[in-house]
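Next up is one chain by itself, shown in structure tokens, the form predicted alone.
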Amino acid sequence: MTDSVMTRLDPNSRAAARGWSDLTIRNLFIIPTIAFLIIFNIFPLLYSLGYSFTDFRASTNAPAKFIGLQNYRELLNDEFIWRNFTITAKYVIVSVAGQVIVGFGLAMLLNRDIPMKGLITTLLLLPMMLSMAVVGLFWKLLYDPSFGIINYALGLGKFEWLADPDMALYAIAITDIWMWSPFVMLLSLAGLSAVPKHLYEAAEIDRAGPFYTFFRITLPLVLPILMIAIIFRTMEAFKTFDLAYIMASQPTTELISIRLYKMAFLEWQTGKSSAFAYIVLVMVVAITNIYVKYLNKVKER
């Protein structure tokens, strides 16, 4: 077994040389992965899991005192936990449906032949380079009510778009929908070159308006990898924090990743901002998993 194996080696290679095999050097890439994956990801994971059945705080040299599931109670009756839910899920409709809107919008246009399609194309993908701290203050002076282009362009004065408690959040979800319509832009524009160009024909022969092209011919093949990009975009969108830290500070915009970052290192309520972790970490994973169901629904069509 080991000489069919060698065979497929260059036998002037030092792997040959000493004897090694296929699954020996596969072997020597992937259990490092593995490694690391445990030491770094799920070993942190179960630690954390121990913790949100206890009342530490890793300010103190106190020993953690088992709680059970204290910590979960006082969280799903607290209101303010649910206010941030709720201010998340509207950020997260209104970041990820404006991205959709506008990165497919794009999609459509770039979808023919234009002159410097190229370049344009990477020209629009360039926000979704950036830091999302360069992208935070870039549009925290941009919202500036004193200098600021955005008052302006649109002649509002010195209207304070990040001090409006309830503008504030819309306005962060519009900084977001400018950097991450790209990539929805990019992935449906991938969709859109799959589709055959046949389909389109048979419909022109056949008169079909505009609107029936796209509800019937251009939406349903597309869908699949819009699907997909909802659910990244959406899982990222959830885990929002640099964008609201950085642009705007008050209650209006306090996402559930915020009050997370200063309950556990601001009040080092360790155990109970574990316990919340895992309270998102849960919704989360249930709303994909609802994505997921419909994106196989989608497929099977």
Given for the second form:
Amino acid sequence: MTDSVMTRLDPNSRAAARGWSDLTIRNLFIIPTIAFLIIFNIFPLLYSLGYSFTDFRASTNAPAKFIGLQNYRELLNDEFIWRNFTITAKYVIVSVAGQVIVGFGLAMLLNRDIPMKGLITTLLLLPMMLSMAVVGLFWKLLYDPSFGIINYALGLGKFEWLADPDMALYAIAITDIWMWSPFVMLLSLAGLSAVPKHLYEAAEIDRAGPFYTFFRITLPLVLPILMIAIIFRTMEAFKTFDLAYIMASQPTTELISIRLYKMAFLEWQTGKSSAFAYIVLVMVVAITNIYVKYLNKVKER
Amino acid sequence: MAEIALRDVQKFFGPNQVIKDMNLVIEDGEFIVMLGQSGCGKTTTLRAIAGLETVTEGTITIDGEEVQDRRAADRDIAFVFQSFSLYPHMTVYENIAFPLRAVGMSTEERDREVREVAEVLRITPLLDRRPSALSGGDMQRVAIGRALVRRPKALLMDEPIGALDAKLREEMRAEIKRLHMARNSTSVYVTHDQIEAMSLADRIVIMHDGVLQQIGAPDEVYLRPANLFVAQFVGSPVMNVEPVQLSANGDGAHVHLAGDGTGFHFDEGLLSAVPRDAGRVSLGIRPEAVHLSHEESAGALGGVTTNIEPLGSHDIVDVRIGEARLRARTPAGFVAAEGAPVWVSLDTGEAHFFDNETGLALREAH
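Can you swap the form predicted alone for the form predicted together with its partner chain?
Below is the whole assembly, all chains and molecules, this chain first.
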């Protein structure tokens, strides 16, 4: 069956001279990828699922004991864990909402004939291309209470952005917004330029004002692609680790992934952290599913 | 409903002048068709009236008010686009209701207006569909519905049925005519199809290279073309145009085609209207005014048929006379074969003469 869709091997080729068939070559290309996926993705996934039902600790030689759903029961009843979830939710909402507002706004500004549009777009995309760790370290310097440029520019004196327990999470979210708004901008720009010009002319003829045109024409037509940007950014924000880990170590900035890291590699509760990772996985899949359902509904129109 | 006037309108796109000295008054309730080849400036003129293009110079007035500096939204005109431009994410109902919602009309009133227009256009069963589920003709009905629903001062249409297939075009043409009769709205309609222009227009505006060539009722532009361009653009098959030489002869004028000694006989009055200099004048005559006969008769010239196009209801026959070639419209099967000798006479009342240099029609003084 697979042979029928494959391109036949050129009988004069070197491969044919060595006696290789189409099938051999196909397998040569595919087997390394499959092996890689199985060894590094699928096997650990299943293995950690097994661990999540045990009290295994990777730091000791004690044999793992099967304890059923106890890890899950403990985690879901742990109020500190729920605090981590609340912090993460707050972070995701602020960060993604900020990125959508800033990114879409930039896209609206760029979606017209302006001089040096290409250059401006490229420059705006730069933050996205930096490494998370580098961005975190730089913004730590920018936020610095004594010599940081942000306090200097805003005239805030010695305001402690990252040491202030109420502010730290938002400071990290601002950095994330700075870094990832260009991503939303890029997708929005693609969506905006795909709206046919003649629809705006029709709206103008139909006497629609700028706001009415935006909410009734522009936004609905860009929504499908904007939703894709939001799905990506939500998933990414949900599993943020490096940025928050580098920038602050407040209890108020302890995102799920940081809690998970501590549980697994500082406390060495391997079994319990496997269960935790599975809970997070289920949540991310569930949230993504809600978005995808909505996206499909939007796309139907 | 309104009167629209264009005065000395000029439009440049960069260095290219696409509208030159346009002067046009469209009467209240009139159906004007702008006819011309693509790129002649007819669509630009229409868009300038709508406010989708600015004019470089000149004034546009709607009901006496100057509007050339106003936005399209403030001119109270409706526009039907060639590409329909329906809002793809809205149902037919929402599309038609859009212009009413945009100005904040109450829900009940809106509903009544939308349903009334849908009824007139016979699209009531389609109201819940999305544009992507409609046929081309229905899409155009919806686009016209959206234009008519708010009772605009004028209805502008840019090749509204150009994208449809031939049969549907004919149907929609009749429909647009019926709507115009019913609503009597001032309408400007752009097309390159002369059949559409002839069948719809109260007056036709013919444009070429940004210049208005002639304004007139359909029969007027057909029977009395102002210049060579109009003469050859309007009418199918195309009017015969041949360079001629005039000579005086005791009983009247003779019009000689190239390489023909005898000439067609015309009234003497022609000589005062048309110069006799060699190479200055062309004769224009429509194929239906060229009569063929199998028998020699007085004043008829001998010729040889060179090509026959059978068109069912009639034939178009090419006849060579001297070095010139005339096309004649004959009853189907009148000439059996190419190369047959025929006698050609002209309906002199339908002959036109054009100045070769200016292209303008030369007419006898009345």
